[in-house]
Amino acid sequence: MNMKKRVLSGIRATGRLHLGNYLGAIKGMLELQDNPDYENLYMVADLHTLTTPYDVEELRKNRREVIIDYLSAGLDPEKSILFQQADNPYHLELAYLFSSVMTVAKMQHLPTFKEKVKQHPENVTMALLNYPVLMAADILIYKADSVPVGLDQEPHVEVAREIARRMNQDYGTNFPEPKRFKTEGQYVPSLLGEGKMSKSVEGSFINLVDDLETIKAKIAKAPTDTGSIGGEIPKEGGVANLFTLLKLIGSDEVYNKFILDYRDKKIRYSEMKEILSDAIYKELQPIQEKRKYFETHPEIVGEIIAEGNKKAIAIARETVEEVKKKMGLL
């Protein structure tokens, strides 16, 4: 009997991974894969990509690119199951079964749904409305009890908990109520001065493949307040974001130096940006080196995906059969 706790997380296939994904999700994944108490499953959430407008050829390419990014960042197929969501048909089957215990009203009231409606008013699809139900299926199909995702995904994890409770009450299933596994970088700020780093907001993010010059150019454009300096660090805005990034990626010593410089009104933002750019590049260099290896060995990537899909499907099939029996479908 497998007594390990299971962990599931995924990243949408909407483009190359960026620093926000790395600090917000992947660092948590790496921490968990080295913990012997956990069995880890990390997927490319390609089905979730269909919830907003996308390019078919881009998706085809990105499904593989995300796996390469995972491998480059240090996820190890010997320790974690890496797979593509769309290759496992049981996710969609379980999502449909789960949709029978979740109301439309609940889905429409989620802050993430409202936000996407504003972003894409012409594309409010059933897939978008069902996104959290599919996410609940992604998690619960593996009976995962920890989900290392960003702070903005908390409402979706709550939906998964609610579905687990409903299924357990109504049908006598034994789903755990999953919790969000908090990572230090659970909120990585945008380079534009407000909001979080996001693939859908141009200029807000640093790609894992960016070279030093690109990073410097992006950080140089990050806004700094023109107002007064001195006293406490501002809670929001460009300066606050630079300090948050420095705390996530730099040393405590450097971070504390700039805090004092700010208080003493002698901070030089150009110097701070230079040091921050170097620290980011230093963190990304080993990832970029590893990426070169996987880009030049496509057959190894193909084998890892095939093996990961096979393992994920075997676990998922068992759960769906169990649910169908309990619901009177088998």
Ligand code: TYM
The other form holds:
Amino acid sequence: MNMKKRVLSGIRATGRLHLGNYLGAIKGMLELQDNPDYENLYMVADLHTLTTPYDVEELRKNRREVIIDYLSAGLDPEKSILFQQADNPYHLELAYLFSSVMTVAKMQHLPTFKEKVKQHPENVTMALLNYPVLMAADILIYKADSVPVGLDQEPHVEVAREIARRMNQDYGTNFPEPKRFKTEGQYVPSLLGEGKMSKSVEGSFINLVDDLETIKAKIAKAPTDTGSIGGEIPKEGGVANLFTLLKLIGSDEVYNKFILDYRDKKIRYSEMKEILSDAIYKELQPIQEKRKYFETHPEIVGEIIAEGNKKAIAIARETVEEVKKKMGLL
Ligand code: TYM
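For comparison with the form predicted on its own, please write out the form predicted in complex with tryptophanyl-5'AMP (TYM).
The complete assembly is shown below, putting the previous chain first.
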């Protein structure tokens, strides 16, 4: 009998990971991986990639690249089960069973759904509507109660809690009500001065694979000319975002120095940007080094995925059998 609590998280295979994914999700995964009270499962959400327009060959590549990013960032197959969602057919099976306790109206009202409808009005598919139901299946199939994801995913974790309650009430299952595991970087701002860092907004993000020159060029473009300086730092806009990034990634000492410089009206943004760029690169450089190793050892990555898939499938099968029995299907 497994007494450990479980953790489940995933990242879509939509392209290279950025600093927002790292600080908002992966940092939390790393923290939980080192907590002996938890069994960790981290997947690439390749099925969720189908909910927005995508390129088939890109997906084939990226569903593996995300695993390589996980490994490079420090997820350790000795401690965490790393796997590909589409290789475990039970996720889809459970998602269908769950869809019978969730209304269409509720799904249509989610802010995440509305945002995607705006972004891709030509692509409002059943898969998109079902996104949170599949995500609930991803989490609950392992009876995970902790989900390291960024702030934007809170509505989806709430759907998982609602489905858990409905299933437990209607069918007597024992799903936990999962909670989001928050990191300090749960909301990493965009480099463009407004909104969050996002793969779908060009110029808003720093990739985990960016070199120092690229990071410097991107940070140099970040807006700072908000007019007044002196006193408290602004709550939003380009300057606020630079301070947020510096707080997340720089030392307290450097952060405090620039706070004082701002207050005393002697801040030099070029200096602040230089220091911020260096700090980001210092954080990413070891990840990039490790990436080179996994890029040149595809057979090791293949073995890790095969092993992870096998373990994930074994746990998932049990949950689906239990649910099918309780729903009258076995
Ligand atoms: P995705 O690929 O959109 O996002 C991956 C993770 O990165 C976090 N994130 C951010 N965190 C802080 N600041 C940002 N600017 C930022 N941008 C992205 C997201 O919150 C997320 O944690 N639906 C999930 C994928 C998924 C999943 C799951 C997650 C599918 N099934 C089951 C957990 C459990 C997603 O949006 O991925």
